[in-house]
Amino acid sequence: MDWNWNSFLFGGVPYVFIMIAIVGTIWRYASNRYSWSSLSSQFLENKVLFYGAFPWHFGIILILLAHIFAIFFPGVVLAWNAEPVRLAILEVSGLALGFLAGFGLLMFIYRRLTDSRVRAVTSSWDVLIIIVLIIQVVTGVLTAILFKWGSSWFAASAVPWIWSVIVLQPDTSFIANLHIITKIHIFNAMVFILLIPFSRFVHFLAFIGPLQYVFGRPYQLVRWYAPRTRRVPNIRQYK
(Lines of atoms letter the chains of each structure in order from A and count residues from 1; the text may use other names and numbers.)
(Lines give C-alpha, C1' and ligand atoms only; values in the text may rest on other atoms or scores of the structure.)
Protein backbone atom coordinates (compact mmCIF):
# COMPACT_ATOMS: atom_id res chain seq x y z
CA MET A 1 0.00 0.00 0.00
CA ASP A 2 2.82 2.39 0.84
CA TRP A 3 4.41 1.71 -2.54
CA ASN A 4 1.12 2.56 -4.25
CA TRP A 5 0.81 5.82 -2.38
CA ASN A 6 4.39 6.74 -3.29
CA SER A 7 3.72 5.92 -6.93
CA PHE A 8 0.58 8.04 -6.94
CA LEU A 9 1.88 11.08 -5.04
CA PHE A 10 5.40 11.18 -6.48
CA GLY A 11 4.95 9.34 -9.76
CA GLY A 12 1.66 10.58 -11.18
CA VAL A 13 0.64 13.72 -9.32
CA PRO A 14 3.74 15.73 -10.38
CA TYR A 15 2.66 15.60 -14.01
CA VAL A 16 -0.89 16.66 -13.15
CA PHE A 17 0.37 19.61 -11.13
CA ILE A 18 2.86 20.67 -13.79
CA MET A 19 0.26 20.55 -16.56
CA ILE A 20 -2.20 22.60 -14.50
CA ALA A 21 0.55 25.12 -13.72
CA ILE A 22 1.52 25.46 -17.40
CA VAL A 23 -2.06 25.75 -18.65
CA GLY A 24 -2.94 28.12 -15.80
CA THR A 25 0.02 30.37 -16.59
CA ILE A 26 -0.87 30.54 -20.29
CA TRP A 27 -4.54 31.19 -19.46
CA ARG A 28 -3.74 33.99 -17.03
CA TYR A 29 -1.31 35.63 -19.44
CA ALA A 30 -3.78 35.41 -22.30
CA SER A 31 -6.80 36.58 -20.29
CA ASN A 32 -5.24 39.22 -18.05
CA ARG A 33 -1.54 39.69 -18.49
CA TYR A 34 -1.61 42.94 -16.53
CA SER A 35 -2.33 40.94 -13.38
CA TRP A 36 1.22 39.53 -13.54
CA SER A 37 2.22 41.62 -10.58
CA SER A 38 3.19 41.14 -6.96
CA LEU A 39 0.27 43.48 -6.12
CA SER A 40 2.48 45.31 -3.67
CA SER A 41 0.82 46.75 -0.58
CA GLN A 42 3.94 48.69 0.33
CA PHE A 43 2.11 52.01 0.06
CA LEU A 44 -0.26 50.83 2.83
CA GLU A 45 2.40 49.93 5.39
CA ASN A 46 6.13 49.91 4.93
CA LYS A 47 7.83 49.63 8.34
CA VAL A 48 7.08 45.97 9.15
CA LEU A 49 7.39 45.08 5.46
CA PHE A 50 10.93 46.42 5.52
CA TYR A 51 11.96 44.04 8.31
CA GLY A 52 10.32 41.07 6.59
CA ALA A 53 11.15 41.57 2.92
CA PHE A 54 14.94 41.40 3.10
CA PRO A 55 15.34 38.31 5.34
CA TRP A 56 12.60 36.47 3.44
CA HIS A 57 13.89 37.17 -0.06
CA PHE A 58 17.55 36.79 0.87
CA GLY A 59 16.98 33.50 2.67
CA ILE A 60 14.51 31.89 0.29
CA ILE A 61 16.31 32.90 -2.91
CA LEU A 62 19.66 31.50 -1.73
CA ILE A 63 17.96 28.29 -0.60
CA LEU A 64 16.21 27.99 -3.95
CA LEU A 65 19.46 28.60 -5.84
CA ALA A 66 21.20 25.96 -3.71
CA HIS A 67 18.48 23.42 -4.56
CA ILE A 68 18.72 24.25 -8.27
CA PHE A 69 22.50 23.94 -8.18
CA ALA A 70 22.26 20.53 -6.50
CA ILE A 71 19.75 19.35 -9.11
CA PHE A 72 22.10 20.15 -11.99
CA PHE A 73 25.41 19.42 -10.25
CA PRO A 74 24.80 16.70 -7.63
CA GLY A 75 28.32 15.34 -8.08
CA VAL A 76 29.82 18.69 -7.13
CA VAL A 77 27.70 18.77 -3.96
CA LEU A 78 28.73 15.25 -2.97
CA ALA A 79 32.39 16.04 -3.66
CA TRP A 80 32.14 19.17 -1.51
CA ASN A 81 30.53 17.19 1.30
CA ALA A 82 33.31 14.61 1.25
CA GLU A 83 35.20 16.92 3.60
CA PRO A 84 33.49 16.99 7.05
CA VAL A 85 34.29 20.66 7.65
CA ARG A 86 32.84 21.74 4.32
CA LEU A 87 29.79 19.56 4.93
CA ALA A 88 29.21 21.19 8.33
CA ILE A 89 29.57 24.67 6.82
CA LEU A 90 27.00 23.87 4.15
CA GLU A 91 24.54 22.37 6.63
CA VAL A 92 24.81 25.25 9.10
CA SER A 93 24.50 27.80 6.32
CA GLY A 94 21.37 26.12 4.97
CA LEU A 95 19.79 25.97 8.41
CA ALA A 96 20.61 29.63 9.06
CA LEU A 97 19.02 30.65 5.76
CA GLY A 98 15.96 28.60 6.67
CA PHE A 99 15.59 30.46 9.97
CA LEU A 100 16.15 33.76 8.16
CA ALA A 101 13.40 33.01 5.64
CA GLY A 102 11.14 31.85 8.47
CA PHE A 103 11.65 35.12 10.34
CA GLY A 104 10.77 37.12 7.25
CA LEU A 105 7.65 35.03 6.70
CA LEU A 106 6.56 35.58 10.30
CA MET A 107 6.93 39.33 9.80
CA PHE A 108 4.72 39.13 6.71
CA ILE A 109 2.08 37.21 8.65
CA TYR A 110 2.25 39.65 11.58
CA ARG A 111 1.83 42.56 9.17
CA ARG A 112 -1.28 41.08 7.56
CA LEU A 113 -2.83 40.22 10.91
CA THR A 114 -2.20 43.54 12.64
CA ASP A 115 -2.69 46.11 9.87
CA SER A 116 -6.34 46.50 8.91
CA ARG A 117 -5.56 48.07 5.53
CA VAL A 118 -3.22 45.26 4.52
CA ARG A 119 -5.69 42.69 5.84
CA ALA A 120 -8.44 44.26 3.73
CA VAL A 121 -6.51 43.62 0.50
CA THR A 122 -5.51 40.07 1.48
CA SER A 123 -7.22 37.54 -0.78
CA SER A 124 -8.01 33.89 -0.15
CA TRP A 125 -5.17 33.02 -2.52
CA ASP A 126 -2.78 34.99 -0.32
CA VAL A 127 -3.91 33.04 2.74
CA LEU A 128 -3.51 29.73 0.92
CA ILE A 129 -0.03 30.64 -0.30
CA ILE A 130 1.00 31.72 3.20
CA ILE A 131 -0.15 28.35 4.59
CA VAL A 132 1.83 26.51 1.91
CA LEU A 133 4.92 28.61 2.63
CA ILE A 134 4.62 27.98 6.37
CA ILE A 135 4.48 24.24 5.76
CA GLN A 136 7.45 24.46 3.40
CA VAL A 137 9.66 26.45 5.74
CA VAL A 138 8.75 24.43 8.85
CA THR A 139 9.26 21.04 7.19
CA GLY A 140 12.49 22.26 5.61
CA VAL A 141 13.89 23.45 8.93
CA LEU A 142 12.74 20.28 10.71
CA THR A 143 14.36 18.16 8.02
CA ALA A 144 17.63 20.06 8.46
CA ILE A 145 17.51 19.66 12.25
CA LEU A 146 16.23 16.10 12.62
CA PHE A 147 17.98 14.43 9.69
CA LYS A 148 21.64 15.30 9.41
CA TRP A 149 23.58 15.83 6.21
CA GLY A 150 20.47 16.62 4.18
CA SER A 151 22.47 18.14 1.34
CA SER A 152 24.11 14.76 0.71
CA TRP A 153 20.98 12.65 0.66
CA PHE A 154 19.19 15.33 -1.36
CA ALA A 155 21.85 15.01 -4.04
CA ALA A 156 21.88 11.22 -3.80
CA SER A 157 18.14 10.50 -3.44
CA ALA A 158 15.87 13.42 -4.27
CA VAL A 159 17.82 14.59 -7.31
CA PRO A 160 17.67 11.20 -9.10
CA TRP A 161 13.90 11.15 -8.48
CA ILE A 162 13.54 14.67 -9.89
CA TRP A 163 15.44 13.70 -13.04
CA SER A 164 13.40 10.52 -13.38
CA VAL A 165 10.27 12.68 -13.41
CA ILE A 166 11.81 15.06 -15.94
CA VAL A 167 12.68 12.26 -18.37
CA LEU A 168 9.15 10.82 -17.99
CA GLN A 169 10.35 7.70 -16.19
CA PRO A 170 9.39 8.40 -12.55
CA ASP A 171 11.22 6.19 -10.08
CA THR A 172 9.76 6.67 -6.62
CA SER A 173 12.10 4.13 -5.07
CA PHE A 174 14.63 6.93 -4.53
CA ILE A 175 12.37 8.69 -2.02
CA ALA A 176 10.12 5.84 -0.85
CA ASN A 177 12.06 5.39 2.39
CA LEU A 178 12.37 9.06 3.29
CA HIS A 179 10.73 10.28 6.49
CA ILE A 180 7.16 11.57 6.31
CA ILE A 181 8.33 15.12 7.15
CA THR A 182 10.64 15.12 4.15
CA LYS A 183 7.93 13.69 1.92
CA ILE A 184 5.58 16.45 3.03
CA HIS A 185 8.30 18.97 2.20
CA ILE A 186 8.71 17.54 -1.30
CA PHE A 187 4.98 17.22 -2.00
CA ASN A 188 4.29 20.70 -0.63
CA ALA A 189 6.86 22.11 -3.04
CA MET A 190 4.82 20.60 -5.88
CA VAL A 191 1.67 22.19 -4.44
CA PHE A 192 3.42 25.55 -4.46
CA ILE A 193 4.31 25.11 -8.14
CA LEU A 194 0.67 24.26 -8.81
CA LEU A 195 -0.54 27.47 -7.15
CA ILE A 196 1.94 29.87 -8.79
CA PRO A 197 -0.23 30.78 -11.83
CA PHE A 198 -3.21 31.57 -9.61
CA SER A 199 -1.43 33.75 -7.06
CA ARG A 200 0.66 36.89 -6.96
CA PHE A 201 3.80 34.71 -7.17
CA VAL A 202 3.23 34.53 -10.91
CA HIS A 203 5.25 37.74 -11.13
CA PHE A 204 8.36 35.57 -10.72
CA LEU A 205 7.72 34.37 -14.26
CA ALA A 206 7.68 37.89 -15.65
CA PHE A 207 10.66 39.55 -17.26
CA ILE A 208 11.96 40.84 -13.94
CA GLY A 209 13.65 38.06 -12.02
CA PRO A 210 13.45 37.31 -8.29
CA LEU A 211 17.08 38.35 -7.87
CA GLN A 212 15.95 41.92 -8.41
CA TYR A 213 14.56 41.87 -4.89
CA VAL A 214 18.07 41.42 -3.51
CA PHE A 215 19.46 44.45 -5.32
CA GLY A 216 16.34 46.58 -4.99
CA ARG A 217 13.35 47.11 -7.23
CA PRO A 218 12.92 50.27 -9.31
CA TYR A 219 10.35 52.73 -8.11
CA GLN A 220 6.80 52.08 -9.20
CA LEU A 221 5.11 55.00 -10.91
CA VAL A 222 1.50 55.38 -9.82
CA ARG A 223 -0.90 57.86 -11.43
CA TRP A 224 -4.20 58.66 -9.82
CA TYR A 225 -7.07 59.44 -12.12
CA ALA A 226 -10.29 60.86 -10.69
CA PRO A 227 -13.15 62.64 -12.40
CA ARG A 228 -13.12 66.37 -11.86
CA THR A 229 -16.37 67.20 -10.10
CA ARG A 230 -15.99 70.94 -10.08
CA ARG A 231 -14.10 73.59 -11.89
CA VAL A 232 -10.91 74.73 -10.19
CA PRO A 233 -11.12 78.51 -9.83
CA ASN A 234 -8.50 80.60 -11.49
CA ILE A 235 -6.05 82.07 -8.99
CA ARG A 236 -6.32 85.41 -10.69
CA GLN A 237 -9.85 85.78 -9.42
CA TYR A 238 -8.47 86.37 -5.93
CA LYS A 239 -6.09 89.13 -6.89
Second form
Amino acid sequence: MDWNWNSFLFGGVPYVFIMIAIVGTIWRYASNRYSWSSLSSQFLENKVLFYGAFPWHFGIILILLAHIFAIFFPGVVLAWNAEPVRLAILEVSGLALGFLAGFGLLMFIYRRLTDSRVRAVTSSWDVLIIIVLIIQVVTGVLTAILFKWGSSWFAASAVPWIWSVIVLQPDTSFIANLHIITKIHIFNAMVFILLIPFSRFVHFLAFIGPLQYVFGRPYQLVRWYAPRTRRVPNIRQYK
Ligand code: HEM
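For comparison with the form predicted on its own, kindly provide the form predicted in complex with ligand HEM.
The next block holds the full complex; its first chain is the one shown before.
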Protein backbone atom coordinates (compact mmCIF):
# COMPACT_ATOMS: atom_id res chain seq x y z
CA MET A 1 0.00 0.00 0.00
CA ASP A 2 1.42 3.41 -1.01
CA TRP A 3 1.57 5.91 1.82
CA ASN A 4 -0.45 9.08 1.32
CA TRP A 5 -2.95 11.03 3.42
CA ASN A 6 -5.66 8.51 2.67
CA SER A 7 -3.69 5.48 3.71
CA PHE A 8 -2.40 7.35 6.78
CA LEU A 9 -5.85 8.50 7.98
CA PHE A 10 -7.82 5.37 7.06
CA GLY A 11 -5.14 2.67 7.03
CA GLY A 12 -2.95 3.61 10.02
CA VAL A 13 -4.80 5.97 12.36
CA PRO A 14 -7.73 3.52 12.92
CA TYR A 15 -5.35 1.12 14.69
CA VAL A 16 -3.85 3.83 16.89
CA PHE A 17 -7.31 5.09 17.90
CA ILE A 18 -8.68 1.58 18.52
CA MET A 19 -5.67 0.58 20.65
CA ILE A 20 -5.96 3.76 22.74
CA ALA A 21 -9.72 3.14 23.11
CA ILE A 22 -9.22 -0.49 24.24
CA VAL A 23 -6.42 0.32 26.70
CA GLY A 24 -8.37 3.35 27.93
CA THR A 25 -11.51 1.27 28.49
CA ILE A 26 -9.63 -1.38 30.47
CA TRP A 27 -7.90 1.34 32.50
CA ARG A 28 -11.18 3.13 33.27
CA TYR A 29 -12.94 -0.13 34.15
CA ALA A 30 -10.10 -1.24 36.42
CA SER A 31 -9.54 2.13 38.09
CA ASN A 32 -12.98 3.64 38.34
CA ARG A 33 -15.74 1.40 37.01
CA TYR A 34 -18.46 3.20 38.97
CA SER A 35 -17.90 6.28 36.82
CA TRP A 36 -19.26 4.43 33.73
CA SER A 37 -22.17 6.76 33.34
CA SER A 38 -23.31 9.83 31.50
CA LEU A 39 -23.43 11.94 34.70
CA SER A 40 -27.11 12.77 34.71
CA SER A 41 -28.29 16.37 34.85
CA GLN A 42 -31.91 15.19 34.79
CA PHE A 43 -32.63 16.50 38.28
CA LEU A 44 -31.60 20.00 37.12
CA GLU A 45 -33.86 20.06 34.09
CA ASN A 46 -36.08 17.27 32.83
CA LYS A 47 -38.60 18.55 30.30
CA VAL A 48 -36.36 19.69 27.42
CA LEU A 49 -34.06 16.74 28.21
CA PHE A 50 -36.94 14.36 27.54
CA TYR A 51 -37.75 15.97 24.17
CA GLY A 52 -34.05 15.71 23.26
CA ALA A 53 -33.15 12.32 24.70
CA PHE A 54 -36.04 10.36 23.22
CA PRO A 55 -35.64 11.36 19.52
CA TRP A 56 -31.85 11.35 19.82
CA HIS A 57 -31.58 7.81 21.19
CA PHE A 58 -34.39 6.41 19.06
CA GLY A 59 -32.83 7.84 15.87
CA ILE A 60 -29.16 7.23 16.52
CA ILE A 61 -29.52 3.70 17.94
CA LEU A 62 -31.53 2.51 14.92
CA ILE A 63 -29.07 4.17 12.53
CA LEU A 64 -26.12 2.58 14.30
CA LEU A 65 -27.84 -0.82 14.22
CA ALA A 66 -28.42 -0.32 10.48
CA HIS A 67 -24.69 0.47 9.98
CA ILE A 68 -23.74 -2.64 11.99
CA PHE A 69 -26.25 -4.83 10.14
CA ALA A 70 -24.78 -3.72 6.79
CA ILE A 71 -21.24 -4.47 8.02
CA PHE A 72 -22.19 -8.08 8.80
CA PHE A 73 -24.74 -8.67 6.03
CA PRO A 74 -23.84 -6.44 3.05
CA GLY A 75 -25.31 -9.02 0.64
CA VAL A 76 -28.72 -8.83 2.36
CA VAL A 77 -28.72 -5.02 2.07
CA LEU A 78 -27.78 -5.15 -1.63
CA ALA A 79 -30.44 -7.80 -2.31
CA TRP A 80 -33.05 -5.68 -0.47
CA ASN A 81 -32.02 -2.61 -2.47
CA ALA A 82 -32.29 -4.45 -5.80
CA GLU A 83 -35.98 -3.50 -5.78
CA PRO A 84 -36.28 0.32 -6.26
CA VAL A 85 -39.30 0.61 -3.92
CA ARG A 86 -37.45 -1.16 -1.12
CA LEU A 87 -34.35 0.98 -1.72
CA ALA A 88 -36.51 4.12 -1.44
CA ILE A 89 -38.10 2.85 1.80
CA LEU A 90 -34.67 2.21 3.32
CA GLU A 91 -33.23 5.56 2.24
CA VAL A 92 -36.27 7.58 3.36
CA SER A 93 -36.40 5.79 6.72
CA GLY A 94 -32.66 6.41 7.23
CA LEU A 95 -33.10 10.08 6.43
CA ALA A 96 -36.09 10.39 8.76
CA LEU A 97 -34.09 8.79 11.59
CA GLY A 98 -31.14 11.08 10.79
CA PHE A 99 -33.38 14.14 11.11
CA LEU A 100 -34.90 12.76 14.31
CA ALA A 101 -31.44 12.30 15.85
CA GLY A 102 -30.47 15.77 14.64
CA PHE A 103 -33.57 17.27 16.25
CA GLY A 104 -32.72 15.56 19.56
CA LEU A 105 -29.20 16.93 19.37
CA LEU A 106 -30.52 20.46 18.75
CA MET A 107 -32.66 20.12 21.88
CA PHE A 108 -29.59 19.09 23.89
CA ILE A 109 -27.73 22.16 22.65
CA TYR A 110 -30.70 24.50 23.27
CA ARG A 111 -30.97 23.09 26.81
CA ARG A 112 -27.30 23.59 27.57
CA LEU A 113 -27.41 27.16 26.22
CA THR A 114 -30.63 28.31 27.86
CA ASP A 115 -30.78 26.60 31.27
CA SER A 116 -28.32 28.37 33.57
CA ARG A 117 -28.10 25.44 35.99
CA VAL A 118 -27.34 22.95 33.23
CA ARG A 119 -24.88 25.42 31.72
CA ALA A 120 -23.11 25.68 35.07
CA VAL A 121 -22.36 21.93 35.08
CA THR A 122 -21.35 21.79 31.41
CA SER A 123 -17.68 20.90 31.05
CA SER A 124 -15.33 21.31 28.09
CA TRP A 125 -15.72 17.53 27.57
CA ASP A 126 -19.46 17.99 27.11
CA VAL A 127 -18.84 20.73 24.53
CA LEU A 128 -16.32 18.53 22.69
CA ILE A 129 -18.74 15.63 22.66
CA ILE A 130 -21.60 17.70 21.31
CA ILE A 131 -19.30 18.98 18.54
CA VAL A 132 -18.29 15.40 17.62
CA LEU A 133 -21.95 14.34 17.52
CA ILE A 134 -23.03 17.35 15.43
CA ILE A 135 -20.27 16.62 12.90
CA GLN A 136 -21.34 12.94 12.79
CA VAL A 137 -25.03 13.61 12.24
CA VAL A 138 -24.60 16.55 9.83
CA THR A 139 -22.03 14.75 7.63
CA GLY A 140 -24.16 11.56 7.74
CA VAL A 141 -27.35 13.33 6.69
CA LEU A 142 -25.46 15.35 4.03
CA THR A 143 -23.95 12.12 2.68
CA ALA A 144 -27.42 10.57 2.51
CA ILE A 145 -28.86 13.62 0.71
CA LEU A 146 -26.01 14.49 -1.65
CA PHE A 147 -24.66 11.10 -2.68
CA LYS A 148 -27.62 8.97 -3.64
CA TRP A 149 -28.24 5.40 -2.56
CA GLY A 150 -25.70 5.49 0.25
CA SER A 151 -27.05 2.27 1.72
CA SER A 152 -25.97 0.43 -1.44
CA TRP A 153 -22.53 1.91 -1.89
CA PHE A 154 -21.93 1.69 1.87
CA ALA A 155 -22.41 -2.07 1.55
CA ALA A 156 -20.30 -2.25 -1.60
CA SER A 157 -17.36 0.00 -0.74
CA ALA A 158 -17.30 1.17 2.90
CA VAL A 159 -17.96 -2.31 4.27
CA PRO A 160 -15.02 -3.94 2.40
CA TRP A 161 -12.79 -1.16 3.78
CA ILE A 162 -14.05 -1.81 7.34
CA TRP A 163 -13.38 -5.55 6.98
CA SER A 164 -9.94 -4.89 5.50
CA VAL A 165 -9.11 -2.92 8.67
CA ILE A 166 -10.57 -5.64 10.92
CA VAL A 167 -8.49 -8.40 9.29
CA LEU A 168 -5.36 -6.21 9.55
CA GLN A 169 -5.01 -5.80 5.77
CA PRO A 170 -6.14 -2.16 5.42
CA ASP A 171 -7.15 -1.35 1.85
CA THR A 172 -8.07 2.30 1.60
CA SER A 173 -8.66 2.14 -2.15
CA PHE A 174 -12.28 1.17 -1.36
CA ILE A 175 -12.99 4.59 0.09
CA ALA A 176 -10.30 6.70 -1.60
CA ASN A 177 -12.75 8.31 -4.03
CA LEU A 178 -15.48 9.20 -1.55
CA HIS A 179 -16.31 12.86 -1.12
CA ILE A 180 -14.55 14.81 1.64
CA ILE A 181 -17.89 15.13 3.54
CA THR A 182 -18.17 11.35 3.76
CA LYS A 183 -14.49 11.02 4.67
CA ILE A 184 -15.05 13.46 7.54
CA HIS A 185 -18.02 11.28 8.57
CA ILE A 186 -15.82 8.17 8.63
CA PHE A 187 -12.87 9.84 10.38
CA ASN A 188 -15.14 11.43 12.96
CA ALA A 189 -16.61 7.98 13.73
CA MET A 190 -13.05 6.94 14.64
CA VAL A 191 -12.69 10.02 16.87
CA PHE A 192 -15.95 8.94 18.53
CA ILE A 193 -14.46 5.49 19.24
CA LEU A 194 -11.26 7.10 20.55
CA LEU A 195 -13.17 9.30 23.00
CA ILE A 196 -15.43 6.56 24.39
CA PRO A 197 -13.36 5.60 27.46
CA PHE A 198 -12.37 9.15 28.37
CA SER A 199 -15.72 10.88 28.25
CA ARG A 200 -19.40 10.45 29.09
CA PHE A 201 -19.55 8.41 25.86
CA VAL A 202 -18.46 5.57 28.15
CA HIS A 203 -22.12 5.03 29.10
CA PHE A 204 -22.44 3.69 25.56
CA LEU A 205 -20.57 0.60 26.85
CA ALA A 206 -23.11 -0.01 29.59
CA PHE A 207 -24.68 -2.71 27.40
CA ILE A 208 -21.73 -4.91 28.43
CA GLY A 209 -23.12 -5.13 31.98
CA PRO A 210 -26.34 -7.03 31.24
CA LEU A 211 -24.48 -9.39 28.86
CA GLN A 212 -23.44 -11.47 31.84
CA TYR A 213 -27.12 -12.30 32.34
CA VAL A 214 -27.31 -13.57 28.75
CA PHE A 215 -24.19 -15.70 29.01
CA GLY A 216 -24.93 -16.98 32.52
CA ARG A 217 -24.21 -14.76 35.46
CA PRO A 218 -21.85 -15.84 38.23
CA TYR A 219 -23.41 -17.79 41.10
CA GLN A 220 -24.68 -15.67 43.91
CA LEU A 221 -22.77 -16.20 47.11
CA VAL A 222 -25.09 -16.21 50.12
CA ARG A 223 -23.56 -15.72 53.53
CA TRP A 224 -25.10 -16.09 56.92
CA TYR A 225 -24.77 -13.14 59.15
CA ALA A 226 -25.26 -13.98 62.81
CA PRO A 227 -24.03 -12.05 65.82
CA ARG A 228 -20.80 -13.61 67.02
CA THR A 229 -22.27 -14.40 70.41
CA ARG A 230 -25.26 -16.33 69.02
CA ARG A 231 -24.73 -19.90 68.07
CA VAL A 232 -25.60 -20.71 64.48
CA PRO A 233 -28.31 -23.40 64.77
CA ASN A 234 -27.17 -26.84 63.88
CA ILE A 235 -29.65 -27.83 61.18
CA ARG A 236 -29.01 -31.50 61.80
CA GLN A 237 -30.72 -31.28 65.21
CA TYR A 238 -34.06 -30.35 63.51
CA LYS A 239 -34.10 -33.35 61.21
C1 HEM B 1 -20.06 6.48 15.45
C2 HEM B 1 -20.40 5.90 14.35
C3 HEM B 1 -21.39 6.47 13.35
C4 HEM B 1 -22.53 7.22 13.58
C5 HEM B 1 -23.09 7.70 14.91
C6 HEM B 1 -23.11 7.49 12.28
C7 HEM B 1 -24.26 8.24 12.08
C8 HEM B 1 -24.85 8.43 10.85
C9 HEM B 1 -26.03 9.21 10.62
C10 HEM B 1 -26.80 9.98 11.70
C11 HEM B 1 -26.33 9.16 9.30
C12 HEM B 1 -27.51 9.80 8.59
C13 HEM B 1 -28.56 8.75 8.31
C14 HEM B 1 -29.43 9.14 7.18
O15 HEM B 1 -29.84 10.30 7.16
O16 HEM B 1 -29.67 8.29 6.32
C17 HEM B 1 -25.32 8.32 8.68
C18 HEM B 1 -25.29 8.01 7.33
C19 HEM B 1 -24.26 7.36 6.72
N20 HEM B 1 -23.12 6.87 7.32
FE21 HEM B 1 -22.72 6.89 9.28
N22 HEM B 1 -22.33 6.92 11.31
C23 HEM B 1 -21.27 6.29 11.93
C24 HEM B 1 -20.24 5.63 11.31
C25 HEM B 1 -20.09 5.47 9.95
C26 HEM B 1 -18.99 4.81 9.30
C27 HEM B 1 -17.77 4.23 10.04
C28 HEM B 1 -19.24 4.84 7.97
C29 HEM B 1 -18.42 4.31 6.82
C30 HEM B 1 -17.34 3.60 6.94
C31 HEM B 1 -20.50 5.50 7.76
C32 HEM B 1 -21.11 5.71 6.54
C33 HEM B 1 -22.34 6.30 6.35
C34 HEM B 1 -22.99 6.44 5.05
C35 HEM B 1 -22.48 5.93 3.71
C36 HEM B 1 -24.21 7.10 5.29
C37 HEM B 1 -25.30 7.46 4.27
C38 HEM B 1 -26.35 6.35 4.29
C39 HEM B 1 -27.46 6.56 3.30
O40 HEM B 1 -27.34 7.39 2.38
O41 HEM B 1 -28.48 5.89 3.41
N42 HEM B 1 -20.99 5.88 8.99
N43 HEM B 1 -24.44 7.91 9.63
